[in-house]
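Here we start with a single chain on its own, the form predicted on its own, put down as structure tokens.
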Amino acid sequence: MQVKDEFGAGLGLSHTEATRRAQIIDATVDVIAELGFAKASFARIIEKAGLSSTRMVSYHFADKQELMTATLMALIDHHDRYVSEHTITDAGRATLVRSFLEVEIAYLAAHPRQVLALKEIAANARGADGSPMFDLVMHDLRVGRLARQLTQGQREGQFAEFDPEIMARTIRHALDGLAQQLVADPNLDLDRYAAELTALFDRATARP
């Protein structure tokens, strides 16, 4: 899977420490994707990573909260790198929705375990006061970025009039539904599903 730990890149770690840290994060992604956030114990993570003791996890991460923060940041970086590498940057804003959906759907298909782990951490990680840890970060990743692009497209006259926040949320919910469908049916005709979604939101955002 090799989710790079760019979040820890500035910590002054040796090559060995950085490699071990990345190994633990990669194992954490696997465990969460397979068993869910609640069952992602240090014991299960070291077993998945092929390490000998939970002390090897606690050496690099003070507690589960710190490990989950590092894992989430690594997953976001993994997603953003994929999107950056696969998005056609010279496409006009009028093709934004189609391009966004195509790249996000391709990421879902290529990296379903990372998608599952990201959602599990975002939905379940809690701070000391019991409040969700990553609400603001996840809102920006899932909705905020697209809403800002849709708003700018409206200002440029590329899109119809609609509420950008609601449209961005609706698009994200459609992608979430596709992710769930992929888990239930790995043989899903992804090309057909993607074509239907892109056509649907093309019509929903297009100028009359």
Given for the second form:
There are 4 protein chains.
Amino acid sequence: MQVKDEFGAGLGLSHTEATRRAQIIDATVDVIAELGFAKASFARIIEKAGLSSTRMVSYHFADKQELMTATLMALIDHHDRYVSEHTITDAGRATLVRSFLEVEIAYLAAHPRQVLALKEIAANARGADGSPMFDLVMHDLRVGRLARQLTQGQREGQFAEFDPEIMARTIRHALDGLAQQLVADPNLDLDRYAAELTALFDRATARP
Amino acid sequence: MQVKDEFGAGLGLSHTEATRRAQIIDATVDVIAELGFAKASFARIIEKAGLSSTRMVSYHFADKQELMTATLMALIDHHDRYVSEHTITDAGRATLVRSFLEVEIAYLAAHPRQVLALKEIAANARGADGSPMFDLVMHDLRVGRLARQLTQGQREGQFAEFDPEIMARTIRHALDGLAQQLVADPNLDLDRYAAELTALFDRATARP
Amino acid sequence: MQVKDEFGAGLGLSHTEATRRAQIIDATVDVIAELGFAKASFARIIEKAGLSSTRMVSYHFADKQELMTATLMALIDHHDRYVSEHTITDAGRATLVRSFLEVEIAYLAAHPRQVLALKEIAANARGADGSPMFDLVMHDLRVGRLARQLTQGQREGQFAEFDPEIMARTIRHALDGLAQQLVADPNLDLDRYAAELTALFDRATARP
Amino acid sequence: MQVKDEFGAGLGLSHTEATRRAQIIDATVDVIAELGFAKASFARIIEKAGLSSTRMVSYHFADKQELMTATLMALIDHHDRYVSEHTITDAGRATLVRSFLEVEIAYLAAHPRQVLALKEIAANARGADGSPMFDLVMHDLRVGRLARQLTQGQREGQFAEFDPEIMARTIRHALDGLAQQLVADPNLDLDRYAAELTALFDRATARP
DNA sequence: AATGAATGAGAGTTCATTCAT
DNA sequence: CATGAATGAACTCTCATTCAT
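The form predicted in complex with the DNA is what I need now, so please give it after the form predicted on its own.
Next comes the full complex, and the chain you just saw is listed first.
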């Protein structure tokens, strides 16, 4: 069990049901991480999960959209649990940005497939009209919180003057790009990359 | 004619042939920008181009992969021509990063669909084995050149010490993220965003 | 409880069993009346009935054919009970046809969904070989009795000469058509329609 | 070629295209007449037509709805051509109703499958929301014209007083019912049925 | 230089039904 | 008496591609 630890059991789902959903969601994450969102068909997912029929997916999820939404939620949950377990609550300007980057990069190092899958779903899932499905949710979850922390830090005089929203976005994009790069080159020296990024955004946020 | 100005005419293609290819490539860019890479089927492309049969696409391009490669090349060419026409060759540390960002953001403001389509193709085009197709090419074109300029600037003592490759990537990712955001919110204040990014990377690259 | 009032209780079915069957049959009638026979799937029926699984249907009915047969029988029973309660036994030529039409139209006005569902099942239910399932039964129940009454009336010299079978069919078809029209236009003036039909078949059956 | 005589050739369709569409439409009519609207799947249609793949249907018709609409139009056209070729233009009250019935029953005798298929499509084709698709069209084509003729006859004093719309409907329903009966019993004596119906509606419309 | 006609493979979704307990 | 879990078959529709002319 990698991502979804049957936590749906509390939502009126039976044990078996929660297990199966978790199994399918895990397979979905794997397929997306390997082949991308576009090629994540039911057939490939059940093959990866070791199930017998695509009907198994349709049985446990209303449609593909629900599967993707559930997978995304499981990924967000997985990430959030990791972060809340590994974040050292602390003050200080440098520490805020630094610890944020370090935790995120540590998560990326530990769970690259999850990071990649989350990005794929967020970037490619679209509604019937062709418009992106998760833009707003993703932005708030992945940028909004950091932006609010930066704003708070600015009020306390720890930072230079800058738009916290744009800074937060730039940091997030740097991490997303790093994730993509890590896939292309699994031997990437993450520690060095983390140190460089930390230094970079230290300078970018520091008071003159 | 938006992107591909029949520049293939010099490669042994007749005038008509080059025109048709340009027409199809333009339609491909439009469809990708609107619906994303995954939904850019031959059917939607010929509909957008006002042609009658998908056979038209198969006739002018060997297969979908060639169509996408040609589209990507056209987009790169379009971008490069814009940049070479709008870049003020100049010295100075601040000017290097600043003028890079300004030109790129100006291009984005003038041709958002092209930027978006390029990003979609680069991120989603995959070979038969499922591996990304354009990673290496894209990296060199979109990051490598800036990285080399930064290296040169460092040698001349204009910059702080940092990994030019990582800095270049981070700048590129910031621009890619901006492109995506511009699609979600067309009323975005690009001038302000440009100023913020410029200031951000000014601080990030400045000597202490 | 609309149609089936647990009258199956006398056939060796327990009270609960009969109640469940009635509930499912009622939902089946509703779905057919709204969406037609073809779209009356187990899934839609249990949704309408407020049950949790299609298994509920399979549990109480051997297969879909039995469900449809049971529904049809319940509808016929419902109709027959209404008719026997509302028919004024009486003599006279005009009265026979007129009272027949009036009772049928009154039933239609009171229970349009039942009339519609019955017509849908009778018209569309087919066996495995594709042949209609209820043709013979329906004819006797819905035409035969009237035909026999007309024959009797003719013997008593109340009517013109005509084929009672064909007259009965024509009357029945007029009523079926009216049912369909009532669905398309719920504001239809049934009283006027009843008066017109009565006058029409009065003339059609009257001795010269 | 039974129903659709490649008359679509005038609508920008090539010869082959018109032929194929006609072939598919004919097979559709046959399948519907035999198995009913609900079981008229692409698979059964191509089997009946002797084609190789269901793809053939999707290729020539945008979707199932278009196939059914085209089939319905072909059936209406077929019927109208027959009627206009076999109607004896003439005056007189009795003749109007009588000739209408005789032509319609003659058509039914000559082309029962077409009559049946038309009724099946009209009765069962529904949109995505479950509402009937062809109610309005069918009513005007199959009832409205006769109603207008009856109105005209009444103005000229040839008929009794009655609602022409309801009379027209009743006549149409009598014919539809006859069609269904003919399917159940192919040995039905149509001549006698025609004579009976003619006499019936003669009396029903005659001035007192 | 272009088009017509056809196609096999695969997609997601819905269907009634069945094996458990 | 009821449910959980699973399933194979069939459905329409879309995909890029190919054999003709």
